[in-house]
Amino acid sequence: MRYDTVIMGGGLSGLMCGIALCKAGQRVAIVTSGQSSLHFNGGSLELLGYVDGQPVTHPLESINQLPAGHPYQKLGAERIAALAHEAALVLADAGLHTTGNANENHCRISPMGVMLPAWLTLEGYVALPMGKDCPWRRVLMVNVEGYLDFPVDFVVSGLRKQGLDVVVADVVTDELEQRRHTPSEMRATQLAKVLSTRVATEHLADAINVAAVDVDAILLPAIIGLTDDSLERLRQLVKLPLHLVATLPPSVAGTRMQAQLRHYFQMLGGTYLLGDTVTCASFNGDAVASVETEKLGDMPLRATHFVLATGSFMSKGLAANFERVYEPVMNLDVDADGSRSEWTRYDVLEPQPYMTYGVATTADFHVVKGGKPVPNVFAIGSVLSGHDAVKNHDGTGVSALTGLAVAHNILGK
């Protein structure tokens, strides 16, 4: 099968590189295992959070304050900026409002309650101020009996910190008291289907209305708003301000981004092979000419270029055994230390060196193998070298902004 472009991996990175090499009009193949860590996503996207340990407010006046091998310093302040506005433009498209940009970030709140900076925030998801006032004096933090997935305590303790008046509310309705026998339905993602329902949604919207009193806004876990309009509903039948707070995987947010960006891959024309990984490829010279798929067996995928989206350990983009960190599917070079010994610090809550380890790339994001940029192959999102998305909060940044750069490379803009 020939197309213009492959991409290994379907998770942020993949698509946003897929859509805007789709909509140029090329014929692009994802290949993808199955679920990306975009599920786990709880409705943000962060560009840049911190730098040496400091929150930050200005994303784009920070970036020179990162390292060299960063992916954001081969891209520059100025086009991060403008890929950071397309980027947004894209989820637009694809059905996924948001609120924030680039020039400032605003907090969200994770479902321990911390605040995080963040870049760009669903629309009905809470996006607060960052180092400002509150706009809330007083909010009503619901409570759904039986639903585990939703520490309260901690998030009501996270917005007392941030000088909020925080009433907590128990609620319950026919429609999930019924799942509350069965502990697996008592989920995010299931409940958001069990909520989908007009008569469901009315009902949840009584029982909050019950425990809305003297209080400015209503927050809600995200258990409602997976495919369909019931969010919108719930929150025009609520007689307060309605906004929805992250909870603990699996997420409604981050399964609604990645079906939503995949229906609009799709829709442009992309081929999207689920459920597939690519095992190896061939070389003519020093391009690569073809790549196989552990389903299609000898049908293999050619292509003019093709794009290395498969990302870190956790996705197996990365591999490591006791003698080295390699790439497992063209053995590219890696950017890693070499003993063992330096891969982690004793103490977890250091920085762990493994965590900046990926393919090794040149400025505009060929991968490297033998100490050679391979000509045709470009690397995005995660498996990137240089940066630690745990340190600097900015994992969806990186794999948003070099999806779509290396898009505009392979198209040559």
The other form holds:
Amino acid sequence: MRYDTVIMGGGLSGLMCGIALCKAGQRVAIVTSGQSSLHFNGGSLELLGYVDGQPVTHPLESINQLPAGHPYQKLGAERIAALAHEAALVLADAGLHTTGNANENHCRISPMGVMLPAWLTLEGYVALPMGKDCPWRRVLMVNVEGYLDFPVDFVVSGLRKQGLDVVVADVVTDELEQRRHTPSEMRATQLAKVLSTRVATEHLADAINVAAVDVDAILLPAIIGLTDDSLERLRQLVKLPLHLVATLPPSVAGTRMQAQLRHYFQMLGGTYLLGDTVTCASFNGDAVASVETEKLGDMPLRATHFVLATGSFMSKGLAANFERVYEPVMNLDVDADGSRSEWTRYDVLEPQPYMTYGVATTADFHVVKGGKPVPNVFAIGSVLSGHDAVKNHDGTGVSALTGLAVAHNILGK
Amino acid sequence: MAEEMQLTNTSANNFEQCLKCSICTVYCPVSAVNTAYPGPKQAGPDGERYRLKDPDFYQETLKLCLNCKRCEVACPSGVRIGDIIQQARMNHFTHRPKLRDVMLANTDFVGSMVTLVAPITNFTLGLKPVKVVMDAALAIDKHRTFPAYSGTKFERWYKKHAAAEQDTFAKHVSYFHGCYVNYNFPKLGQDLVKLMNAVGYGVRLLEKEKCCGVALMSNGLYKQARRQGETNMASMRLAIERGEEVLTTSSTCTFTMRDEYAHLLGIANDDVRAHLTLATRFLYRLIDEGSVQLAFRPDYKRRLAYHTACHMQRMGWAIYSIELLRMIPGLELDVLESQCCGIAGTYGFKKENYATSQAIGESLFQSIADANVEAVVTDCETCKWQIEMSTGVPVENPISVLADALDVEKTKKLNGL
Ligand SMILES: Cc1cc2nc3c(=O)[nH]c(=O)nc-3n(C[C@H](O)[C@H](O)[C@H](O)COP(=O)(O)OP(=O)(O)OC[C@H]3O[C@@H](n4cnc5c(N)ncnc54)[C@H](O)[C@@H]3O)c2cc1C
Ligand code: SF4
Ligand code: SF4
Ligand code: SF4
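May I ask for the structure of the form predicted together with the partner chain now, the form predicted alone having been displayed?
After this comes the whole thing, all chains and molecules, with the earlier chain placed first.
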């Protein structure tokens, strides 16, 4: 089986890269073990949220404060601005309309009620101006009875810290009640499924309208709008502006982003092999000739270029045993501390060194094996070394931008 | 050493690899429509921890699982969630299966009986009063249409019309046809023979073929399933020793014999597994290597949609069927979003599951209606029953589509016959 490019890993970075390549007419296959870390995403993409513990207002201006090995330093501010613009357009083409831009961050609300800097936020989700006055004075926070993946007290206290007046109302509808039969399935995405019918959306709107008295806006945990237009319908049915607040994962927003991007990639002619794992690569001299997967077995995928987009430790793009940190598919060179005691800090809240570990790459993201760059293999996204998504809030930005940048490198632009 | 310790520290169905991300719950078709089902994470790895401590934690609701394996496809940690659930059912479900379940499970026994009397059976199974009785007495849902039984078994047709000619070929494959081809739809088997013969392969049947047993397993008849599995593996070994690959035309039979035999029934099949493959995969390989070529009829023109059956998704082989279909110049192919059709073998035949089954399939049926195609193509026969019953759109196997589009004479010439 032969492709122009084979991408290993179908999360945000792999899909962004695959979409850009398909658009340019390439034959592309993405192989991905399972669903990606996008499922933890609360509805916002982050370009750069914090530097040295301080919130960032103008991400493009703060990029030069990042350490030398950071993927953004390989791109430079000018290219980042262009790629960020392109990323928002790709999302929109995939049906994911967002607010925000790379020049100025806005605020999203985390499920724990913390205001966090964000670059792009999906339409319909809370996006507040950063460091400026909030457009609302008094809001209704809707609480769904029996739903535990939304710690409402934290969110309310976070909103009150912003000087907002918050009213909380418990909302019950027949459909939501029915979902309570199995507490283990009382999850954002499962609620969104029961709320997807016209009737269920109307019931929810009615219940909300009863409670929405004397407020400027309605805030609802993100439990609607998984695959269909039920969020838009609900927003039309309620009498005041309604915005979603991120819940604990797996999230409606992340699941939707994953599905829409994958769908768009397939619409452009891309092949998406879900549930398969790349096991090893065959080299022809310094270059990779083909990769093997678990399911395709002895029928390898051949390609001109390969892209490693396998994510970090959680996605198994990186692995560690008692002796070393390694890259499991091709045993590529990694940037990581040698001794196990240096990988972590005792205090879990401190920045953890292992978060910056990843595969070593050249200035244009070629991977390196045995000290030598592999001429036809690139790496993108959170498998890259040099950035700490927890500390800098730059994970989705790095994934989207390096994905697009490498597509351009492959296309020779 | 360190590596080995970490690798070998996993249990049979690796429940401890679960990171509790809950991604599996997002993709379970049952949990989406039936709020009584605890969902893959709870029924699978979470419940397993409890069940290991005390079997009383076993819940009857586990039987709502379709064994579609879509949770496993989604899991980023490679947890065999579906296997954990099926294993729990095997270990903890001790009632004797109901008469109805035994009947539904014995696809080849029931099949052999009714083939003798096919026209009568088709007539009676289609009759309203009979359906009402089956609904009431056996709890087989009255909305279901039974797949029609054909008058001539595939095996008989083969012996009479095909067997002799097969020896004239230089190369051979063996064919596991399954009960569906044998009793309900011999044409698919005939299409496979036509296709393989055109590219220079004779088709042989196995010494002894038994139903793969998937329906036995889902209805709790594990011992019988194991016996049948051992028979199939023994017959396949004989074929493999002769240097023949064993081909199939059903994704579920294939998945059952390649994966479920080892994972759930404890049948050692490592030696057979590498040689047991879907005909579409075998054919794709030959074409990809350049060792055979297909020529298609210039007047062939159709618009079809491809549906990825659950076990096809789990095997990761839909790509072969899709790529083969895309080789037909006159074929416009719409690849549908991969999702469960809801029937899962005998599951959807049971009265208590009918509503769940149809609710699961609803969005697929809608997308088929929207696609506005002449027919749907899929590698699974139970999907065929479900889609045909629920949408009225005919369903074909990719092998039949290829055989139909094939220019036999030209193909033979291209392959030096
Ligand atoms: C728990 C968690 C929470 C996060 N929360 C946020 C957030 O709220 N906001 C935010 O902006 N960012 C967040 N991030 C970061 C952000 O999600 C990631 O940086 C970004 O989405 C990573 O995308 P990726 O494509 O690089 O990798 P991933 O999303 O990890 O995707 C990698 C894919 O590759 C597959 N894969 C791995 N190995 C193989 C192989 N050998 N063969 C085939 N496939 C393979 C995996 O199954 C996976 O699907 C979070 C990350 C994590 C882990
Ligand atoms: S998807 Fe896998 S790892 Fe996540 S909860 Fe389900 S079984 Fe556990
Ligand atoms: S096998 Fe299918 S029905 Fe069973 S838990 Fe997994 S996804 Fe749900
Ligand atoms: S899957 Fe095939 S062999 Fe198994 S029961 Fe069905 S038809 Fe018979």
